[in-house]
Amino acid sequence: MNSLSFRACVALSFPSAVFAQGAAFQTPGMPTMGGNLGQATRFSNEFNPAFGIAIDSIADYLDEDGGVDGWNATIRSGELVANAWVDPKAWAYIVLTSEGEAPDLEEAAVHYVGLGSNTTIRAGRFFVDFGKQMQAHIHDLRTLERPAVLRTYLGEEVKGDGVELDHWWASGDETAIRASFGVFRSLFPEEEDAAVAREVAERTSLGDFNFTARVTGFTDVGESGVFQLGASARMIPDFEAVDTGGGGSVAGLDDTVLGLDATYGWSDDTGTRKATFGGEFLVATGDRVDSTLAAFDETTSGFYVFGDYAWTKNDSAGVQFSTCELPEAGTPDLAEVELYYTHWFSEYHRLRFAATQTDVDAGSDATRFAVQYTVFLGSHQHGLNW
């Protein structure tokens, strides 16, 4: 086995494990966050957990056709983190973030790996496993929004109560795969200020609860190269959409997500220089609701590509471009293209500079130049899968 796949191996042994010397190893496409991820990690706070603060604002100016145009900055989020180990097999983390408003729950959950080293259950509420992105805080990401196709069929963050079941197993000395199924209440994202609102019963039969599932790999490619290929599934088979104005409720509804993405990495001898290319395909289908309450079956599809190539360890760029269509009447079109250029100052804070268009069928198109500047104190380490 290769010095790629060996880190990797070690890597996916001790889940979000941060090395001594910068992060852990991270598959091709995954969010990059600088050197260390912090001064400290849950394994240099033995008996006490590791604390860790993000703050994550932008400026933006906006141009949309028949709205609102203009500047603005804003604080998008204020994070929280703490994390633990709780017993010798079992370490635990709790996310909290903020708007500006009351703190909000964002993640909370134990991870047991006492079922042995390549086995992990975990249990609380978490993001889902889909993809190479949804796992991710928003700050966290290569970019400065999720890619479109995400936002459309996912959510901007998509998170549940439940459990999840994953495994990970070497095939050959050269590629590892990794493999789960998770188990949640409610899978529909956040939905503020919606005139009709997607529900899932409090209590339902086993079979009615929401599921996600993956299976990824990936391979040395040469002696610089990384592949990774993998399949995601999100179901929620029964759910209720409801006029939030009172005007009733349609009941026994369905939805799914399918996803197939790949990426390929490569770096030179140094580690200095890095390109990354990649990519998702997304079929949803299921029931809409329309803001009638008027319900028809629906397939829709979309898919977003990205190229990033970073010339140091502090200095990236990269374009990223998603289409699809929209879960509408009609199906109209969606198109985003983002340019985006990243310098970390240091592993503890980063400026982002981003530019992008929007274009809607039979809506309005839009074009976006906004700044970013992120700040992490502390732990910064939530968990992220490959």
Second form
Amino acid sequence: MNSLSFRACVALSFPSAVFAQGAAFQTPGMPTMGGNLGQATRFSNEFNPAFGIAIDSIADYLDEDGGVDGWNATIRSGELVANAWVDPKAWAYIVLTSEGEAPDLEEAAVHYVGLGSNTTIRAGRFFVDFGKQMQAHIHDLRTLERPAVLRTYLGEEVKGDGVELDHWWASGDETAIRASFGVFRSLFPEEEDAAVAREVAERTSLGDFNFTARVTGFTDVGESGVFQLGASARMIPDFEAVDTGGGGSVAGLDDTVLGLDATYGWSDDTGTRKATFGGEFLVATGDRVDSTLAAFDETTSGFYVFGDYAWTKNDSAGVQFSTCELPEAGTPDLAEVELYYTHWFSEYHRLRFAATQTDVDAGSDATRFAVQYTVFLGSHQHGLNW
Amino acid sequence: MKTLVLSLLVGLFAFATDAQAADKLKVVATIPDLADIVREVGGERVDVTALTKGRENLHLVTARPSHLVALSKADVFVQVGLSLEVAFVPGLMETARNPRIQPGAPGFVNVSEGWEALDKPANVSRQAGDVHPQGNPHMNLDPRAGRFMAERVRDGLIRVDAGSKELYAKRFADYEKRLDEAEARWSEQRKAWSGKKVVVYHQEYGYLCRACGIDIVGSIEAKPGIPPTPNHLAELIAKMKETGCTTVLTAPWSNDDTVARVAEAVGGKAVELPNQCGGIAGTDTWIAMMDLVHRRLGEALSPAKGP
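Cool, the form predicted alone is there; where's the form predicted together with its partner chain?
Let's see the whole complex now, leading with the same chain.
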């Protein structure tokens, strides 16, 4: 074997692995880490994801009937986001958040777009596709808090581990229609402090998985307007309620939430002044469990409406009203109204003043004044779907 | 029988019309300037849609469902580039997912490809305001850019529709002649403006002023994309008085009370110029827009009125 052939054999035996990600020196039998498929080395950053950080802080004054009144200031959450294409047909992202000491894996998913046409498969952990607001993280909302009806029926932030199929198509020249269907292991929000926790079995039949479905149409209205109409569903066909204190439980329960949303947006001919009006009506039906683990079937409903006006690219103000029947015995009503003004200093930081009044039948009413300051370091995109 | 024959003829006519329409290249251009140039070069072979109408702040355009549908069906997509359309194009392109027009595909035309951009930041940081990493993106307002943009449009159309190469080349040559005539006209007009001083609202007219030899003394925005503060305006007015600048150039989207107050403070006038075709009456074509720009600049900067 001449020296050239020998060098060729060595090169073939140890392809670019020694220069690529993985072990510093890779020999046959060591775990392969994809290093011989690309150019990334241990110390290269050419293929690193786009990182972004969001810090959401709030200083507020709360006056609550029968509660603790006074001032508070807190960093509500810190978020780390990374996005990157992982192949020509797939991109992935991760969202880590922390509201205290420990970070929480809020989202981690991959979007596969290689099926052709306008179909996407998303798999991993991600926020549910329900209405116009549930995909958004709380610091990205137009308001300080998510509408009360969504918090009550679905949860403050609802994520699931699962897979979702999404497709959109054109209808005429001015309308786009999108539909999605998702299958998840559990779609209950985290209920750490609940006296009765709702849990979906860790292992179950496929038929008892949780589901989401959404169909929405989005169309031009004249030269300056757009209108979107959507219908959403979140179904939990089987869950167990567990008394976190006493240890008892009741199984074989179900919970379904249906929603109908409408949004109208207007923009002046320069794109500077914008007005948005919208709302969503929800019906929650299924089994409720009281503190004694007594289960009862109940259907409740509620809605939110909002109006938002931006008079410059940096300034906007609005109002949001939400009301719902609480899913508990007697179905008392909850009503909440929030007024806000938001100023964007730049795309990277925002100041908001908000006033919220909450009324609960036979419960404690509350008034809150808040100043919210949110700063975004680097790119901040969550790839929300419309 | 007559009715049947008539129906068949109507049906055949409708089919022929549809087939003819389907045969045309569907081109989506981000702004009316590019749509006009595509029409000039493509003629009857193209069916063009512009995403904006002409009065928008191009950094604030909101995507509409019709934009998404148009992009999903397009054979060719034409943009200015240099991040001018970053507010709406990347999201639309990602969602429309049309492989014919994705960057790198034959149907993707970036008319600023190879353009020597002004104001390219050494460091990309928001400390400098809403700067564009590749430099000032408003190259469509350079009177010398018409040919540059048209060449890239021609090349893009030929890439996608090589069978009509001769048609595109001939129409481009015709358009180039009209551009030559217009450029000669504009060059003559702007000879008298060298060294004149203006203030702009936003850095849209950097290329225009460079071509005309006009000095930009300052901008009403504190930094690109950053609204003015009272201190900044006071400093700007002082500088205008010091330099004898009395002209404020503004686009339709930025022609507000602040512009009027600054002009009034120096005893001058605000001059509204288009930032894209269609934003002001009589600017339906790129050449007509540049004619209007030169006419308005001439009125504002004529020796009798200017500093």
